[in-house]
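Have a look below at one chain only, the form predicted on its own, in structure tokens format.
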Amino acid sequence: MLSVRDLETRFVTRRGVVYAANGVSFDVGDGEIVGIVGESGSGKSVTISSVLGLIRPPGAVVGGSAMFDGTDLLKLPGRALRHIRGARIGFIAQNPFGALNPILNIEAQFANVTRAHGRADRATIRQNALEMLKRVGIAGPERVLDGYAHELSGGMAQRVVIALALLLNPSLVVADEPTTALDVTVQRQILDLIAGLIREGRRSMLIVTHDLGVVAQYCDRVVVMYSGRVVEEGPVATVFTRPLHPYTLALLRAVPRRGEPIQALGGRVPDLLSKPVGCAFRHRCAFAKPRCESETPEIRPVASTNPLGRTVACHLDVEREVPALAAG
């Protein structure tokens, strides 16, 4: 469905060049839900914004490819890419109120999405919008259609955004931290709704999140990012039960567990104002080797689990040393 290879994105600032995405590669298969995880500043949102053509100056995608059903999204002119976004790729933004137009009523926003990709009369647009709002669990959809974004609660607004993203039945849905702006009590409802609609329509999904629990419950595969790079990728069940990169291991250990002390991940994500040299995680890794200072580890398949699609970027003997670290 989607194959991203060697994605490079830069931002030119007064302080210097920010190397936000540095050779990012991953895949999303047909009918698959893939989660991208990592700390703030790891390059997750920049990666999906680059793929969707949403990077604006002073940022620029300077290399790589993003093949979607045989078409490289990174090489498409703006108009052609806009035809794909919405119709074939749906996008669920992090902040629903930022995604909705405050001066147009909700029906007008459904009309804009529909007419951007074809013709339809007002009655058809309204009927389709009502059906989508019902599917995302909104009671009284007529009232919502006639109203404005500021009249909605956070959970209702996010349901409207989901309905807009799925309106034209896209085959791939991209979600950027879709529950961050919502109350905790509403987050699970929204995630259950999104996952249900994705599975129901046999769609594929790429979801960015910092919550490993979300990935464990809803995703088939996970992409772990650090400092603008992918450090580990594979099936959720195997990555979470047998992490093969020290950063993945540290993230999993930092998850709160009942009756156990929190093992906080010390240090912070490095400044991306200088081009990364060596392993970016080396300053926070207790198991770094001298070569980690100068040699950047390449992402490579893991021999014993390659049929499962495991890849890791680390200078350690990940199949022998990292499981031993985890056991210790």
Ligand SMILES: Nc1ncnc2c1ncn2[C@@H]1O[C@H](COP(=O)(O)OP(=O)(O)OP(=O)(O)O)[C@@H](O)[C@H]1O
Second form
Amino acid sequence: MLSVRDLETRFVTRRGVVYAANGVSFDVGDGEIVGIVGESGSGKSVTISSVLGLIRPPGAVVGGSAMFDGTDLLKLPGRALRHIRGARIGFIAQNPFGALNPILNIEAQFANVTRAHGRADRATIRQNALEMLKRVGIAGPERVLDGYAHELSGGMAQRVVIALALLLNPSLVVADEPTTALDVTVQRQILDLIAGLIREGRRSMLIVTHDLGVVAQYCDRVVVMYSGRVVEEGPVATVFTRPLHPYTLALLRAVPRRGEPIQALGGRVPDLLSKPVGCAFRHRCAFAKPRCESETPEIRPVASTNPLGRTVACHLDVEREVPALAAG
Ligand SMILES: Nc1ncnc2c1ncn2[C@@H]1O[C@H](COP(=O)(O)OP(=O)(O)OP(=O)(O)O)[C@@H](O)[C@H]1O
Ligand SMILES: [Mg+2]
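Next up, the form predicted in complex with the named molecule in place of the form predicted on its own?
Whole complex next, starting from this chain.
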């Protein structure tokens, strides 16, 4: 469905070049829900914005590919990408009020999305919009359609954004922290809603979240990012029960309960103002070796678990050494 390889994205700032994505690779299979996790600043949003063509100067995607249904999204001109985004790839942003237009009523926003991708008369648009709003659990969809974003609660507004994202029946949905702007009481409802619609439509989803509990509950595979790189990737069930990268292990240990953000680990995420040499996690890794300082670990399949599709970027003999760490 989506295959990202060696993605490199940078920002030129007054303080210097920010190396935000440094060779990021991962896949989202048909019908899969894939989660991207990692601490703040690890490059999660930059990665999905790059794939969606939403990086603006002073940022730029400088390398890599993102194949979607045989097309490299990174090489598409803006118009063609905008066409795919919306029709074949739906996007659910973190803040629904930022995603909705404050001065157009909700019906007009359904009309805009529909007409950006084809023709439809007003009655059809309204009919489809009403149906979508019902599917996302909005009672009284007529009133919502005739109203404006500011009249909605956060949860309702995010439901509208979800309805807009799914309106044209995209095969892939990308969501960046789709519930962090919402009340905790509605976060689960919204996630249940999104996951339900994805599964029921046999769509694929890529979801960025801070919450490992969300990944455990909703995702098939997980991509763990650190400092602009993927450090570990694989099926949630095995990554969470048997992490192979010391960073994944640390993340899992730092989260005692679901529904809470990742707690600070010891040490800090390195700044990305120089291209990292060696393993970026080495300063916080109790098991770093001299080699970790000089050589950047490439992401590699793990021999005995490879049938499960696990990869890890670490110089340790992860299958032997990391479980020993976890036990000790
Ligand atoms: N517009 C920008 N200009 C300069 N640097 C940026 C810009 N956007 C992102 N960055 C930098 O890129 C790096 C990765 O940022 P990104 O937003 O992808 O992190 P994230 O993993 O999504 O974090 P969070 O969990 O806080 O959302 C950070 O160092 C950030 O400061
Ligand atoms: Mg982010």
